[in-house]
Amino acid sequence: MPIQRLLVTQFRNLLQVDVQPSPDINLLYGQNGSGKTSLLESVYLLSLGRSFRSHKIKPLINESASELTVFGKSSAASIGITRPRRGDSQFKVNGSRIASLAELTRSLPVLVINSDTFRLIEGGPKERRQLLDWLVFHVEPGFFITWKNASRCLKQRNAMLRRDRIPYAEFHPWDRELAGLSQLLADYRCCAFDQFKAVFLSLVEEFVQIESLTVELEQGWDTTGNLLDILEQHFDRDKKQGFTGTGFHRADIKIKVGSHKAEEVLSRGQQKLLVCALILAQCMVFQQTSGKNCILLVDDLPSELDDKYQTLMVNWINKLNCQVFVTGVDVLALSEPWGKMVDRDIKVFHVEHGEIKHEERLALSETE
């Protein structure tokens, strides 16, 4: 479902942009602050209603404007978003207002690789859990409502834990519901993870070749026991801490090399390529399961990966056959890995002071 036309108004320094991107590869080059990343943010906004750099909306709106608008048209849907400084935002799919951002996300699945993404390996469980849940959300229809109900239940339990003198008997109904929902979420995650793991390891074996690499899913509790019993056993601990320490919200993906954490033994380049494999495995499993393509945003690829790893990354992306937006500062460094892909429709755009100009493959011709 590639974007055929993208209109952006008053989004950071993109005052009025009208772009007709390639359904395959889009290379955007320009100096820092020119607006390259802002264009990627605008695509991401069409999927999640926010930026991948910040959850705040006001910094996205040009300082001289009262609101921003982004419109994207694909063969499957037309999506329009208006986000003002004050008042309610408007989200429309095919001309009709929607109440849930989940509908927006399903209409335009988008994945991003940027400098923050490269912290997936050494970062906390939340980021890796969100990586898996993006996939589960798109391939398991019942996941989202189950996750919402489980989150509501968890929030209520945590609020009760912070009150004094509430006996466990009053927690039991909430624990019973939380345990049931957590197990259902675990089942959803396990099913998607099995597919994800197979694809991820095949990518790593083909391109990175890290011996003794393992990737496993931890559900957030000792699955040899019953979660309802575990919640009761840990009640005093949870009461003292003021939050629930066991359940679906503690799930994590553990990546190891032998008995060591991946970040302890891998080079920086290997870690970055491993993160790319995680994201691309998401995309591949999504394709296999849904029969659809997502959109991939890659911000400043040349600065994150050296020439060797850039070439590997480009080969991976080329196999996806999805729409890709890639940014970089130097046009030659950005274009070189893509120059021999004559079978793909590649567009090059120069971004300068918030203006975007299509260059008719001029930049690529310089590398051939």
Ligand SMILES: Nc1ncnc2c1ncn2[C@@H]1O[C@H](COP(=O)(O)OP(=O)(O)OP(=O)(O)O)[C@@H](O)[C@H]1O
Second form
Amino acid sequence: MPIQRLLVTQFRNLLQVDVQPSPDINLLYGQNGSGKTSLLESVYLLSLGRSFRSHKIKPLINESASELTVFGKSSAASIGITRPRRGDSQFKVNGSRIASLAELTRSLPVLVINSDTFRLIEGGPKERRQLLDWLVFHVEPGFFITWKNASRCLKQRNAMLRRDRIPYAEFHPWDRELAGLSQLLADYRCCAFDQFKAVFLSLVEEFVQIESLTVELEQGWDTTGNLLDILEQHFDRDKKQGFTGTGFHRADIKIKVGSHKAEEVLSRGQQKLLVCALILAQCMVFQQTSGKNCILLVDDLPSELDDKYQTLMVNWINKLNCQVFVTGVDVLALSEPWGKMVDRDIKVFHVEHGEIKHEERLALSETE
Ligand SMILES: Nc1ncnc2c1ncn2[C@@H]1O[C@H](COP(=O)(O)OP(=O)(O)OP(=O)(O)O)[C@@H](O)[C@H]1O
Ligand SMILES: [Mg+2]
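For comparison with the form predicted alone, kindly provide the form predicted together with the ligand.
Okay, now the whole complex, with that chain kicking things off.
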């Protein structure tokens, strides 16, 4: 479901932008501060209802404007977002206000690779868990409601833990529910993870020789035991720390080389390539399982990967039949790895002072 038209007004330095992207590959180049990342952000906003740079929408409104708007049209849906400086955001899909942001995400699945994504391996479990949950959300219809119920239950349990003198007996019904929902989420995650793992490892094997690389899902508790019993056993510890230390919310993807954590032995370049493989595996499994296409945003690839790794990355992306937006400062560095993709529809846009112009001549020809 590629975006056919994107209209953006008063979004950071993008005052009025109207682009008709290629359903295939879109290369956006321009100087620092010209508005490249802002354009990717506007597409991300259409999918997630927030930016990848900030959880607040207000900083996205142009500093001299009273509201921003983003409108995106794909063959499947039209999505419109308005955010006034004072007041709440309005999200519409096909002209109707939506009840939950999940509707946006379902209408326009978007994945992003940027400098933050490259911290996926060395960072904490939250981002890796979110990576898997994005996939599970899209491929397992029951996941979202189960996750919402489990999160509500967890919040209630944590609030009770912080109150004094509540005996364990009063926790028991909550724990039973939390344990049941955690197990359901674990089953959903496990199913999607098995497919994800196979695709991820085959991608990596194809291009990088990393001996004894393993990737495993940890569900957030010792699954040889029963979570209900574990919650009871750890009740005193949880009470002392004021939050629940075991359950679905502690799941993680462990990436190791032999017995070492990946970040302890791999070079920065290898780690970055692994991160790309994680995101592209997510994209591939999503497309295979749902039969839909997703949109891939890649911010400033040339500054993140050297030429060899960029070419590998471009080869991977080329296997995906999805719409891609890639940014970079230098048009030649950006275009070079795409030069061999003769069968792809590549559009080049020049971003300058918040204006975006489609270049008729393909910048690729300059590289020949
Ligand atoms: N709310 C805002 N109102 C007006 N301008 C803003 C706002 N927020 C950010 N900007 C400006 O918008 C410009 C575009 O930023 P953006 O991050 O999109 O640039 P970029 O092309 O990705 O640059 P780089 O190559 O350095 O990553 C910057 O000059 C930034 O200072
Ligand atoms: Mg940028």
